[in-house]
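One chain comes next, on its own, written as structure tokens: the form predicted alone.
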Amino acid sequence: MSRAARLDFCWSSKTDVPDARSQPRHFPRFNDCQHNMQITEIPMKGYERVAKAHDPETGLRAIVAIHDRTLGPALGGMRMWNYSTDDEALTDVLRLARGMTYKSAVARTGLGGGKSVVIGDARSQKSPALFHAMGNFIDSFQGAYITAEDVGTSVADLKLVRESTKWVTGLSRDDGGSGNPSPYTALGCFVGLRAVLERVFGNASPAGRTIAIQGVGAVGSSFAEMLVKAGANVIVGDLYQERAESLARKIGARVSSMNRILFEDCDVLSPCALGGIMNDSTIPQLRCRAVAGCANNQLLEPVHGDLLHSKGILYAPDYVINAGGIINVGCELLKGGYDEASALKRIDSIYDAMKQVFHISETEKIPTYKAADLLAEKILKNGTASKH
């Protein structure tokens, strides 16, 4: 049995986290007296609960999706993005929530899957009132959904959310949390990348390998720094060119553009921005041996995992390789509270999880994304069986 298979999370009584495995599948109604907020349920097959909120007073427009709580409460980040339509936001939160279920299952965190999105420009539309309202929305789920940091939100934003609800992880160490999860997500990707390199090249060391990173925000920049320190040749590209250039000067990387970097000649392409970039247009132009990065939902559609497989490009399923952040914040819920040494040990298990996925892919003769789903579904099935 692998180290990952032996992980067993125990919920800390001091955080009042409910054991969703013994809870009935019902949700409390929102108390309208708390806030003048309009909450609308969105029936969605295959999801436990999806709801959208609109608060005219603060301008909050948000969606929370709970996909599955078979293994525990639904923990997933709060993303803030300027979606062009509500339907686009709904599509994103549904994919992200499902991905969190599978991510937490394969990482053996003892958690379920959920996600939230705030619709708006993270650079210009944040306010304390907005995040207080978001906290009220999250609080209406009474622990069935627990939030954390994600694209467009920060620890400072979470601290504001925490003023309206206790169902928040990833706060600063001073505030009793585990801090920014981004470095731990990056570390998990680094650990998983070693398994990818070992599979493709027979050697797990990044030294001398060329890694092209698309997106150098909080996670991508940490990942790039780790790779340079390990001796890799790093190419960086970002939506904000000045950010890529600044990082490149700092660590000694080469700069490409946000779009061109996908087609650089490299050993590994690492998508670390938003999803959907593996598609009909990009895959035929790839010049890499593997795709392994920190971004969620890298495949636009499942068929694109098949296309990568047919081209002989090894794909590291995103929800397996990028689980470091969720593992770290999940450790806040351990009996006795957060302990970094325990978190780092659990993040190391991503290497084992990646190798397990590759083994299933090889023995079943299926693409790696299907292998990861099989592994996650088996864990979820066992979790369901254990309750009966």
Ligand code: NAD
Given for the second form:
Amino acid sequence: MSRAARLDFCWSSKTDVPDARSQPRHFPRFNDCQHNMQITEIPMKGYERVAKAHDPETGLRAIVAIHDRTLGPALGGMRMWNYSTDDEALTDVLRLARGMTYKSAVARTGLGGGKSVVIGDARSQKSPALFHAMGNFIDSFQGAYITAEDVGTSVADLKLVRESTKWVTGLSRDDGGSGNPSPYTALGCFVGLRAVLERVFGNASPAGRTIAIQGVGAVGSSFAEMLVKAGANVIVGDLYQERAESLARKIGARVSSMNRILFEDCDVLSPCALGGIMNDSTIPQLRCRAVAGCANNQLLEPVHGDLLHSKGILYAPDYVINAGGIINVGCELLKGGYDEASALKRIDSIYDAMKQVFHISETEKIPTYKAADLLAEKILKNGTASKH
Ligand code: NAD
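With the form predicted alone done, generate the form predicted together with nicotinamide-adenine-dinucleotide (NAD) in the same format.
Full assembly next; the chain just shown is listed first.
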């Protein structure tokens, strides 16, 4: 099937995401849309489209990666990070976009997977012009990619992006959106953690359990607060020590250091910062029974999922347990618009998704990360089949 024909059938597919049907049948030629911005295609096997933008006027350097739209338009957050090279940014966005395809499949959002990264320091390089330019870049995808918040970007940044494109979710309620997805991601992680605790300790309650959280930004802080309220002993650590200390004071948690947090003696280690932290050097030093957190791409390589499995540490596949945010923003696109009660009900289903993954892992005798991939690939395959 030709590429154009394949896209055609993607967009005419049955889905409960109404805007999917108003997407373009062909990607626009970017230079027709953007006069000053240099947009370079990056052909990438296994991805529908990857493109890099450079706007000399605003200093924007960004990449959008669309991994797969079998199930619907590609929705995924916009990360702003001070990558040391463009290659590092590309590797990150590719991994994140693929993760979104799998995440949305298992969470049954009716969406595909994509992601964007803005290369720059989120603390010092933000400007309205930068986000307007990013909006123009996203707009040129005409709905094939829809954005939201991620590490380094806020509701206020997304509001600026929205001035250049309508393909934005996660705006504030006042602006017609579902709000920042982070508390919903944290909530989903809390729900998923209950399945983890039940599996490991035979009791789903976090009360009395010790949970070490690496990274207390938007999701980690919210997650920590929920856990303390549920009676857990929470230990927090962050790159910015003062952030960890101020949260610990506010909610009643213990502070660890950025270097020690991963290796604290705990029931569950909860990575809520950046990816790749389950690796050859960290895994041998872990002192936990399970790893369950909000961060994306926690395993540096798949083999690290095997390593955790062989050490008897239960790993909650990141894209299954951290789907609360995508479920919430995805509800903005449903017919009838966003409804919090129905979003919360959908987020609750993360518990069942986790149990399903554990069941597959047990019956197939495979590590949980492979079980989650099997589940996602089955859903994607069914999605493809239903279109024929
Ligand atoms: P954030 O930028 O608000 O918070 C990240 C925190 O991690 C910051 O406080 C940062 O200082 C800290 N950090 C970074 N490197 C660290 C290190 N080496 N050790 C300790 N702390 C470190 O980002 P966020 O929105 O909270 O997202 C956190 C993670 O969750 C990311 O991996 C993100 O992709 C993932 N995630 C977020 C959402 C969401 O709704 N925000 C949804 C799904 C997944």
